[in-house]
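Just one chain follows, in the form predicted on its own, and it is written as structure tokens.
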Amino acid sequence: MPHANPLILLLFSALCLDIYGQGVTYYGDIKPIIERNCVSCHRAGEVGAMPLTSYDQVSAYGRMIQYVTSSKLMPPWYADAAYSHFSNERVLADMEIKTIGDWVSAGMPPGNIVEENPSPDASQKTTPQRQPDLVISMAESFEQYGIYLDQYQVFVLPTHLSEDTWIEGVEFVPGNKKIVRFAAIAIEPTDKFDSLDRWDPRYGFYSFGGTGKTTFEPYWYTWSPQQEATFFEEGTAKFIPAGGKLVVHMHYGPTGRPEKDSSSIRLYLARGKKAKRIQTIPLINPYTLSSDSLFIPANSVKTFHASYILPYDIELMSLTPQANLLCRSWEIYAKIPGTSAPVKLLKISDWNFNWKQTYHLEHPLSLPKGTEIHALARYDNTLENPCNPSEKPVDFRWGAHLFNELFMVHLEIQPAHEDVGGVHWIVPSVVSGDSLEALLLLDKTHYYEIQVCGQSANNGKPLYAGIFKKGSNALSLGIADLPGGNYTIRAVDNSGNLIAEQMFVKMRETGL
């Protein structure tokens, strides 16, 4: 058999190259895909540093695009997609990166010229259909004043709600979309914030990790780019208490100029309706460490282990890991009663502070009483961290500041069945000082008794007893013996029934 020509062989793998370099075009491949992607962040106005909407735009960078999707830094998707899935998950194929980077190999070819204005799908927003019942604005503009550095703002809304209240929907508007990161809303009824906003000379106070106190509840609602307004399903709706404030932690990132932001939230009110309270609660929290305490010497790597096991059904719709800078990795999954697999929730297998985002799941997932939730958090003190903020590695205990550590995780859920007997708990999420401010919302008239429960509370006695009639009944239960922690309040009949149940964290008032 004769051998073949090394010349012709060397001419036909050139013209094999050349037609597949042809065959993956922008304007065939990479175009589809920046649209489905990247232009919802990258185009004018929005938060992306540079518009990719056109042939010229995205070819300009094409080198750029196929490292940070190659390295997987963009899209900012922090979530290992092969642990779990979430509904606002934002994750580029193997396939998709592939194409992006043997289209840069061939040289970019543009292909077949068609329109260059990107499809509706990726450009429009789903508009509410009725119009917002209170829309709440910052009072002034915001200006950010660290241009080349990540900032964090905190600015307290009052909502001049006379009445306790139910959200259907909520709506976050970033004022100004090239600086706005991320925004987290707690609800707080007292004037606890007044202190920390005389302290900052600008309009709302700086804080970095945190809002610097507790609240009534935490990641009451989170927004990050391109969220759109949130309606909770039929039958559900969040609460704020009369008089309840809007604690907005925003987060500015970095443009390289002075840029203002006002933004505002539109709430949607659940008029009428008898609802099941979604929450967001704390549940894994430096209190359920296997150790003692949320400690990580310098120049040391520590993973730090913490479980809770759900007192009653419930219903898990979203989880937001909260840490600072040392942390490098989170994995949090669940353990039912009965099974032997765990059910995974979420893995991280590299934290980005500055990329912090609330994680929806596709649909709401059911955990009876008796499940363990898990969660593993490692934190890396050395110099081999990228993020640690000390030039010289030095301690970390527990706290919101920038040589401070946390290790929170906070699950919004809801009861996973109706409350029995006409009874509705108020409670709040979070609990500081010495007594728990609650109220008890009634459809019949019945004896009640109140008891906390958890670790080791009250020896096992009841916490407080009393009549609660028809309506609104406001407890007030003193809790200055209860050490920090996880517990559930709950309320019996007088023959004893359990009627109704609800979790709370009990910790100081500047955190653990």
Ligand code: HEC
The other form holds:
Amino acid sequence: MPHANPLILLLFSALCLDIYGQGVTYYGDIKPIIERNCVSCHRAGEVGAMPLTSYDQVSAYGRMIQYVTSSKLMPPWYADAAYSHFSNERVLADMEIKTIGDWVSAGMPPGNIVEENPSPDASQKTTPQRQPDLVISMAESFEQYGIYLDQYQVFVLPTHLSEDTWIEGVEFVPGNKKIVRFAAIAIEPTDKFDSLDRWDPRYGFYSFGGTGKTTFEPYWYTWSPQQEATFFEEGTAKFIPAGGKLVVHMHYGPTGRPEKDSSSIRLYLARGKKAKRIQTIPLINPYTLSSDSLFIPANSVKTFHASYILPYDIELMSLTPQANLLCRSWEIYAKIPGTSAPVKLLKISDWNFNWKQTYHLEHPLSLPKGTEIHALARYDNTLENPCNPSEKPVDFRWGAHLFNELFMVHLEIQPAHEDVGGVHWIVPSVVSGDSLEALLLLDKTHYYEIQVCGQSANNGKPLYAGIFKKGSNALSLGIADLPGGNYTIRAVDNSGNLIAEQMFVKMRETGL
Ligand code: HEC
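What does the same protein look like in the form predicted together with ligand HEC, given that the last one was the form predicted on its own?
Following is the full complex, with the preceding chain placed first.
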């Protein structure tokens, strides 16, 4: 074998080195990547720990940025982008991750200075043109403790709406963007939270993994950083029953010094228009587990599987999984009747309690009656799990507290055919306690039979049946004996045809 000329080798490797770091500079390559993907959170006054708006700031964190991007910790996005995509997805392309790595390895050259803009506002909001009809604000500002711990507080905000109201747009306005990490808004017409509010001397009340009690509609609207005002599709709206209150579960991020927040919610009413209801409902819940109850003994790793068969056609708009600290992963998919490959909905391989969020589908997904929604979640109650809140593992049972676990997927849906047969009804998403209160507006045939059915509705008899007349009817149904689970309320016309149906979940009071 002839010897290679050492000079040529040297030249070659020098060339390689040059190609390796070729031209990757801050101004040429890195700045645009950071501006597109990071600056909306990493600039003054925002939630990101430090600003990344100049060469000096970015290069000071160079190695750390290389680490957090290559390990996919930043930008924060926990859904597996190889499984499914969402409209609010935040991911870097592999090429961008490599470019950042190459730049750091090449000594972070600045390159030719391009005018240093004063922090370009990458998330420049498209502020709604319209004035909100109603602005609901926190009654006081809340001061989180100035310590390096996340804090969770619930605020009950009255809307003073004396009538049932349809909402066609919502905007959550964080009062202090440095600390507001997540807000989950539920709707509740009763005063059931008053006692909890009294218990905590501060404004609102502390609650870790949820509001601590069931609500008329949990996860009615959620906000996480970068979420803009939402206007729902023409002819669709969210619903607030008369007297409804907004129950806002806030997650405040850690800071070294006390920070105050006073957030507000802007509502845009759908006046006088008839709308299809966009409903959020926890169709995947512990009652749909295929075996076992949600019990995670100390020092065990357990995977739970749940499924639910849709009783009617829906359009799915978003998914919000809910679990506490032991949870490690989620996989959610749908099996549509007559098709073999399941529709992949959401996979989270590294569940992070502090980056909870709603995953908005790119387009509403039509799921026909008979579709099976499946969810798998894995919980690690060993010390291998760095998030285990206990230094010595203890048994975990269902609940919203720190040493409890949750298993819930909230689906934001629209019934594909509502108001067929002139039935309009207001049924809570979640029912607890002794009675189901619903309002039915029946305006076609003279008489309807209203039935409440369980999962095996089609084979079995309805659990409840009653005759109602045309017009507005208030239904109050004793359901104390009904076991927890998913149900439908159905309207059957004079000739026995099923004409409208709505799902609800019966859950014990501490369900959420
Ligand atoms: C949605 C808001 C958001 C976006 C987008 C975002 N970050 Fe962050 N980043 C945060 C928050 C909040 C923290 C504080 C740590 C935490 O809570 O996870 C953080 C922390 C960091 C840290 C410090 C990590 C540590 O352990 O202290 C680095 C470095 C970082 N981000 C880099 C980036 C880079 C680079 C991008 C873009 C590729 C980016 N971030 C995009 C919100 C964001």
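Positions refer to the first chain, counted from 1. Whichever C-alpha set is largest while still superposing within 1.5 Å between the two forms counts as the rigid core. These numbers come from a predicted model, not from an experiment.
Query - Core superposition between these two forms, C-alpha change of residue 64 at least 2 Å - result: It does not, since the residue 64 C-alpha is displaced less than 2 Å between these two forms after the core fit.
Requested in this report: Would you tell me if residue 487 moves between these two forms by 2 Å or more at its C-alpha, with the rigid core held superposed?
Outcome: Shift at residue 487: below 2 Å after core fit.
Query raised in the report: On a core-based superposition, does residue 467 travel 2 Å or more at its Cα between these two forms?
Result: Result for residue 467: yes, a 2 Å-plus shift.
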